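First, one chain by itself: the form predicted alone, in structure tokens.
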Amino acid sequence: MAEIGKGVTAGKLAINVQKRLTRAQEKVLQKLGKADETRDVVFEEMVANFNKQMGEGTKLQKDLKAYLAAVKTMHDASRRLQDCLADMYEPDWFGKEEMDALAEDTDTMWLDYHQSITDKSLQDMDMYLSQFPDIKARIAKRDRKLVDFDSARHHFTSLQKGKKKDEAKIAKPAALLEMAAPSWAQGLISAHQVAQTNLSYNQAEEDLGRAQKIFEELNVELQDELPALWDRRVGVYVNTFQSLAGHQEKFHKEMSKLSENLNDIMTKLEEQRQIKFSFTDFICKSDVNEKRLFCFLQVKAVHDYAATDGDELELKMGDVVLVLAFDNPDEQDDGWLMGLKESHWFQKKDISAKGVFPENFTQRV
């Protein structure tokens, strides 16, 4: 309740209290069936649609916020995973710089995705829902003014009936006061009664007109706004989910490229691991007498390669090469492998004919 001294005088406070009491009395009489209630079925349907629309929008806003919270959680988890990989990734491993750049790009991608949804989908929904509180307040005010109108209408009707009865009484001096009063005073008493009745009647009529005007102004405004608001909901939902779908498509498409890059780096790292390991772990192992060779990596030449040095292996397209380990891993240059032609091994059982060859002239078998 408003406090006196904060823009509310005692008179205004009393008027507000009286209005609340009158409305409460009117609602009780309507519920008891002792007073008729003005009903507008079409408007009530509009209000039901408004409440449904506000509920759906509020739920969508809540779910969008939950989705954004999940995106942030996924972003945090992705960042921790990338940090873990970066901490474990040794400087001499293949693609160290590419791995660091990929982690940074992934983090940026998550940030952009979260911000895009916030700026477009969520903020648009917040703006859409911001109009509902004002309309809801005006609907409540319209309902109060309708009760005021019904109360004023019932009061005016009761005065109309009372006025007819008073006029009938005035026509015959029934009151003891009139009968006891001198003849010259009886006319004054009758005139006073008529004046009092007319004053109350006129006041009630003015109150009714004022209540009706206030109610109808609110009612007309809401009857224009509520159907228009109801029709706009479809466009809001379409824009929200189209925007969300567009951001999702862009995010997953670009994230897929980063995932492919990560997979390529891991594949190259595994190839590096298989090639650059110690003599006891090389790809092809021979027994003590070098009569048997156990190989786990074979490549096939896809281009001819003419040896330009004595330690190089000459290749013809289609040659199958058994990949060997370097006696000294430090002597291995990037992009070069040590190997022995499979045909030579089968014929000679001798690994002395091994040589280096460019890896990009071959492919795995």
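Residue numbers count along the first chain shown, from 1. Rigid core here is just the name for the largest C-alpha set that superposes within 1.5 Å across the two forms. The structure presented is a predicted model; accordingly, all values stated were derived computationally and were not measured. First, how it differs from the form predicted in complex with its partner chain.
In the core-superposed comparison between the two forms, the C-alpha atom of residue 316 has shifted by at least 2 angstroms. Residue 304: CA moves 2 Å or more between the two forms after rigid-core fitting. Residue 67 shows a C-alpha shift below 2 Å between the two forms [criterion: core-superposed Cα displacement of 2 Å].
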The other form holds:
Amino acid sequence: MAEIGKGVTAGKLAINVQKRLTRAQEKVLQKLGKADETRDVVFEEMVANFNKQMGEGTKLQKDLKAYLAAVKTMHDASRRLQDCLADMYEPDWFGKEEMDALAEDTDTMWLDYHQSITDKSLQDMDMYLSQFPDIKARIAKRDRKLVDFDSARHHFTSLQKGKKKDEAKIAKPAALLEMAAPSWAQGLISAHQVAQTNLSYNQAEEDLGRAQKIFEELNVELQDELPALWDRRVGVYVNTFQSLAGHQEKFHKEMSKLSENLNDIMTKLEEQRQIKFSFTDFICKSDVNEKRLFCFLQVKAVHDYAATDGDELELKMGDVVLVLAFDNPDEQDDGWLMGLKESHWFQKKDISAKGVFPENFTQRV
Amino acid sequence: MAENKMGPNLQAGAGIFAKRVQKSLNRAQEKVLQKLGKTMETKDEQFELCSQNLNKQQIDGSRLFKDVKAYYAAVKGMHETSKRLSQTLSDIYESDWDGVKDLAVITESEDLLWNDYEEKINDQLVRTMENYTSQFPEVKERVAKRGRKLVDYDSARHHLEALQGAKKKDEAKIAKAEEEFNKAQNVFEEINNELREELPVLHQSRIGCYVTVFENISNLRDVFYKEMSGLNRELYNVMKKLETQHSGKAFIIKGLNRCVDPGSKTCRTPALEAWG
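If the one shown is the form predicted alone, what is the structure of the form predicted in complex with its partner chain?
So here's everything in the complex, that chain up top.
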């Protein structure tokens, strides 16, 4: 069994070697101008376009991949920055929770963006490009089959030309042989010679027919497909860039909103700090008694409060109050705080308008 | 001998008295010095806290600076790859396709927008952090100097204490030691007071720096993203126009679509008559 297998492979190998030798021979003859080459300028243009198209597609794919890598890097850098801010943030600062939520949303947005482009644009491009190697192989095959066809053609033509010559060639020696041959062999030799030449002639004709058929099959296929493929490239480019632009637009719009939110938080934080700072500054510069009053706390009224006494603070829901310590700790009643409305502070820049208010009408800010 | 009105006993007594006064003065001074030493210890602990805050602030600042620089580099990377894509599109765009001029304008605008964004990031973020972090080495140097002056101050104090606590007092030496002590004290107090005022302010300033950086970045991003999304929409529209122009052709990408256009080149075999 093994021998048969070996025999078969050896046979196949031999055929391939023969094929290559024949093709190489034909090509050499063509190069030397000793044999003509079938040329199809139109087809060559198609192939040129094909190669151009493949080149364009490959470049696009490469660029898309590079873009995606940059997107990932950008995402990482953005997150690292956000982490810096988050680590710096103290719990009593304005907007800690909003900040954390914002960081999450931003992260998700980046991931979605990267994913969309990978799924749509890059994958489509990969799929589009995957058809090229096959067609390229078939173009090469067509080339080889064309060489085979040419070679068969030349062989046949030379046989045709040489047939008459051969016949003349054999005639004399054959005639001599005939004369020398016994009577029963008369005519057989020449008949045999004729048969031989006829055989190789027919063989060549058959080979030519086969080579032509194989070539034309491939050729027709490709002549159909290549122009269609070339035309399709516009659609591919449109799809790619339209999809990309669409995703980018969406991503940028959403990110713009998130950036606005971050800006708002930062602005409010700045305001909060300004108040503290100006207040601190005032306290630092004021005399010892007032220094003792300072408490570094802010509360917000969650309910209106109507002052029932001269030393009480009137509150409207939403008012921010800066809390102070009592002059005399004994004076402080349970559940009551001393404070100054932020708005009064902004207006007067002194703490004359301070008053007491019920703690449970407010909430820590 | 008028000066010696005091009898020898009184004289002796005056001497002893003087000695006693001197002794108690010295002891009082000793106590003061010791108390001063203790106060300085406590104050130094407080300062130690300031110093630790300073170090943490510097580390945090360096980290933010590094991340800001990385962000800047990432933006440049996005710009470059985005530009390459646009360039490729321009290269494959044929001159008879719809929207050739529009595409050129969009590509140009995108490039300008990116450049602007990069420049502003460099100015408003990178430079800011550069300035912020550059102030730390000098301050740390002064903190170190204060440390050295404190050591001088301490040793001058101990020296004086030692001299005053000695059985046999050398007034000349004590006077000199006192002078050195006072000098060391002044030098130390000066740098100490400076730092005590500056360090808390510096520490507070970190909030301002961070807020500025993130306000700036959110502003820059906001503007950039808004404008960029507009350009994205324009490119989308150009692609739509191109699609319309070429709507005769098949668009299927998956698999091969054998579309033979009627009227175009049909199947041909090369002429059997070869030429050459």
